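This document opens with one chain alone, in C-alpha cells, the form predicted on its own.
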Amino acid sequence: MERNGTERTTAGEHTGGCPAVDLFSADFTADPWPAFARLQHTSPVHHDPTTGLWLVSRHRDVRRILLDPERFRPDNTLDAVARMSIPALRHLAAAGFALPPTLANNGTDRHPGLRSLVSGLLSGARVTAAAPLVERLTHRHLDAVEAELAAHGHCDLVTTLTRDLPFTVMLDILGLRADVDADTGVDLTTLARWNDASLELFWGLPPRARQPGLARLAADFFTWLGGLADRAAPGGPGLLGLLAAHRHPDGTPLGRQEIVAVCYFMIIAGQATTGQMLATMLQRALHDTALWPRLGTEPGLAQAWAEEMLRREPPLTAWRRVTAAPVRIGGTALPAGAPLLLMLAATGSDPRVFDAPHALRPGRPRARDHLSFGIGRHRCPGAALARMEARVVLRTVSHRCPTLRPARPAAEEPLLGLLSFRAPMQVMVRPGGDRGGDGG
C-alpha cells in the first residue's frame, strides 16, 4: 500500500463553496447525512484538504465512475490515507509487506482471471449451500450470548456474535478453516486484532506514536499469510490451491506476494465489512422495538429490511479511484491523476434516486439501486454472501431472542470511523421484558 503523503489541515477550510468536511471527526462519524446532503447540493465534487481526495457524492456521478474503469482507475484503492512514520515503515519492510495489483486495486488484464477465480468460490450455489452453516453458527453464538446475559445481565453482540461469525464463514468458503485453530497458534481473536490494526493503519489517521504497533500487527498478518502461500500447491484445497494453479494471460503463475495479497484482501473484506454490516443492522433493528420481533416471524421482512440498511448505512462507506486523463465530473474539471473518494454511503441517500431517503422503508421501489456493493467490473464478488448472512442472522437472532433489548442508547455506543468503514464497535444488549434502555 503506497502512501499519498497527506497531512491533516484545519477542518474549517472551505473549498468549492462548501464548508470543509472532516471525514474523521466524531460528529461526522456519528451523523454523516447532513454533510452528505450539503455536499450533494452545493459541491458534488468537492476537494478535501485533509486527505487530498476529491469527494464525489451524487449517485449518478459515482455510478458513471464505477462503470468506466479505463478512465477512472482503481490503482489507489488500497493506498494508505496518512503518511506513515519511519518506524512503522520499517516494520512493514522487514516483513516484505506489499500488496501488488490483484483484485480491488487491479486495473490490468490480470484482473478478470483473478476475479473469476474468487467469484467461483462465492457463487450463488456455494452461498446457498453455506446458509445452514450460518444458521448453525448463529445459534452457537447465541448460546454464548444467553450465557453472558444470564451471568452478567448484559452482553456485547460484537464480541460474541458479529466479529467471529463472518470470519468462520469466509474461512470455510475459502478453505482456510484448518489454518485457524488452537493448534496453529492463530485463532479468530488473533485474526481480529490483525484485521483491526490493518484497517486503522491504512484507512485511518492514527497518531504517529501509535503507527509502529499497528504496523507490527499488520506485518504479523502478512507473515502468517506468507506461510500459507508457501504451502499452496496446484490441486490443493480451496483458495490457496486455486491461486497456486492460476495462470495470468501471459501464462505466468502468481508470485508469492500476489497470493498473499489476494488472501489479505479477501479475509479483511469478508470479516470486516460483513461483521460491521451485521453490527450496524442489529443495533438499528434492536432500537426499533416494533420491528425487532417481526424480523424473525414475517417472511421476507429480514431480507427487505437488510436491503434498506445496505442502502442507508452500508458497511463500506466510500471507495477510491484515480483519473487516468483530464475529465469533467459533475461540472468540475479534474486533471489526470486526481484521487477520488466515491462516497457510497452518500449515494444511498441521494434524493434524486430515492424518495425520502432518510426513512427506512423495507420493500421500497428501486430498493437495489444503491451502490453499496459497487457496480461494474469491480462490483463486490461477496455481495450475495453478505446479503445471505444478513438475512439469516437477523431472522435467527430475532426469532430466538424476540425480547432482546439495547442496554444503552445508540448514541452512547462507540463508533468506528475510518475513511471507508463506519460501524458500532459495541452493541450492548440486555434481557427483555420492558422497554427501558431503548433510546437513540
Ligand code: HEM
Second form
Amino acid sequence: MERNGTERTTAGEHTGGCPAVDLFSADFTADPWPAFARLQHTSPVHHDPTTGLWLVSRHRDVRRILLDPERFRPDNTLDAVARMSIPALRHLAAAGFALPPTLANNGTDRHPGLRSLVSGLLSGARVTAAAPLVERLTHRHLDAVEAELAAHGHCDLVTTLTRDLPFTVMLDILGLRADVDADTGVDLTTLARWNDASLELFWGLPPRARQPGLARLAADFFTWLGGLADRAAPGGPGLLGLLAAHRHPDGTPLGRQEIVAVCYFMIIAGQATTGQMLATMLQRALHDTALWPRLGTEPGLAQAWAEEMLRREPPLTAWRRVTAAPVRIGGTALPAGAPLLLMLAATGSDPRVFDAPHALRPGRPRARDHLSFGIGRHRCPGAALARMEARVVLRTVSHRCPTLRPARPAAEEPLLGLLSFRAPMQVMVRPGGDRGGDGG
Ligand code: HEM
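Now the other one: the form predicted in complex with the ligand, given that the block above is the form predicted on its own.
And the full complex, kicking off with our chain again.
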C-alpha cells in the first residue's frame, strides 16, 4: 500500500472560498453535517491540503464519478492515508503483506470474474436463508446483554452484540466459521483486534510511534489468512474453494497474495461496516424513546428506518477514486492522477436530492437513492446482507427489550472517526422501566 499520489499542496490551493475542513478532527467526526453543507454550497470539489485529496460532496457529482469507471479509476481505494513509518513497513514486508487489485481496488478485466464469485455467495437467496441465523444469534447475544445488565446494571452493546454478530454471519456465508474459534487459536476477539488495527493503519492518521504495533497486528492477520490460502483447494468449501478453482480471463489461477487479499478485504468489508452500522442504528434508535418500542412491533418500520439511517449516517462515509485523464467535475478542472474523496455521507444529506435531509422520515420519496453502498461496477455486493442484518437486529432487540434505555448521552460515547469509517465505539445501555436518564 502506498500513500495517496498527490503531495500536500501549499500554494495555489483551490479552496473555493470554503473554510478548511479537518477530516480527522473530533468536531467533524461528531457533527460532520455543517461541513458537508458548506462544502456542497461553496466548494463542491474542494482540495484538502492535509490528505492531498479532492473532496467531492454533491450527490450528482459523486454518482457520475461512480458510474464512469474508465475516467475515475478505483486503483487508490485501499491506499494508506498516512505515510507509513519504516518499522511499520518492515512488519508488513515480513508477512509478505500486499493488496494486489482484486475487488474494490481492481479496475482491470480481472474484476468481473472475482466479483461474480463473491456476489454468488451474497445472493438474495443466500441472504434470505441467513435471516434465521441472524435472529438466533441476536437472541444469543441478548442473553449475554441481559446477564450483564443483571450483574452490573449496564452493558456495552458493541462488545456484547454489534461487533461479533456480523462476524459470525459473514464467516458462515464465506465458509470460514470452523477456522475461527478458541481451538484454532484465533477467536472473534482476535479477528476484531486485527480488523480494528487494519482500519486505523490504512484509513487513519496514527502517530508514527503507534504504527508498528498496528502493522504487526495487520501482518498477523495476513499470516493467518496465508495459512488458510495454503489449504485452499478447487472444489473445497466456501470462498477459499471458489478462489482456488477460479481462472482469470487469460486462464491463469489466482496467486497466493490475491487469495489472501480477497479474504482480507471480505472479512473487513463484511464485519467492520456492518458492525458499525448496527452500533450507529441502535444508538440513535434507543435515544428516541417513542420510536424504540415501535421498531419491534410495526411491520416494515425497522426496514424503512434502517434505510433512512443508511442515508443520513452511513458507516462507510467516504470512498476514493483517481482520475485517469484530465476532467472537469462540477466546474472544477482536475488533471490526470488527481485522488478524489467521494463523500458518500454528504451525498445522503444533499438537499438537491433529499428534502429536509436532517429529518429521518421512513419511507420518504427516493429513500433508496442514497449512495451509501456505491453505485455502478463496484456497487457493494453485501448491501442485501447488511440491510437484512439491520432489519432483523433492530426488530429483534426492540421486540425483546422494548424498555431498554441508553445509559448516557450519545455525545458522551467515544466515536471512531477515520477517513472512511464513522461509528460509536461503545453503546452503553441500562435496563428501562423508569423515566429519566435517557440522555440526549
Ligand atoms: C452497512 C454495511 C456496508 C456498507 C455501508 C458498504 C459499503 C460499500 C461501498 C460504499 C463500497 C464501494 C462501492 C464502490 O466502489 O462503488 C463497497 C464495496 C464492497 N463491499 Fe460493501 N458495504 C457494507 C457491507 C458489506 C458486506 C456485509 C460485505 C460482504 C460480506 C461487503 C462486501 C463488499 C465488497 C466485496 C465490495 C467491493 C465490490 C467491488 O469492487 O466489486 N460489504 N461496500
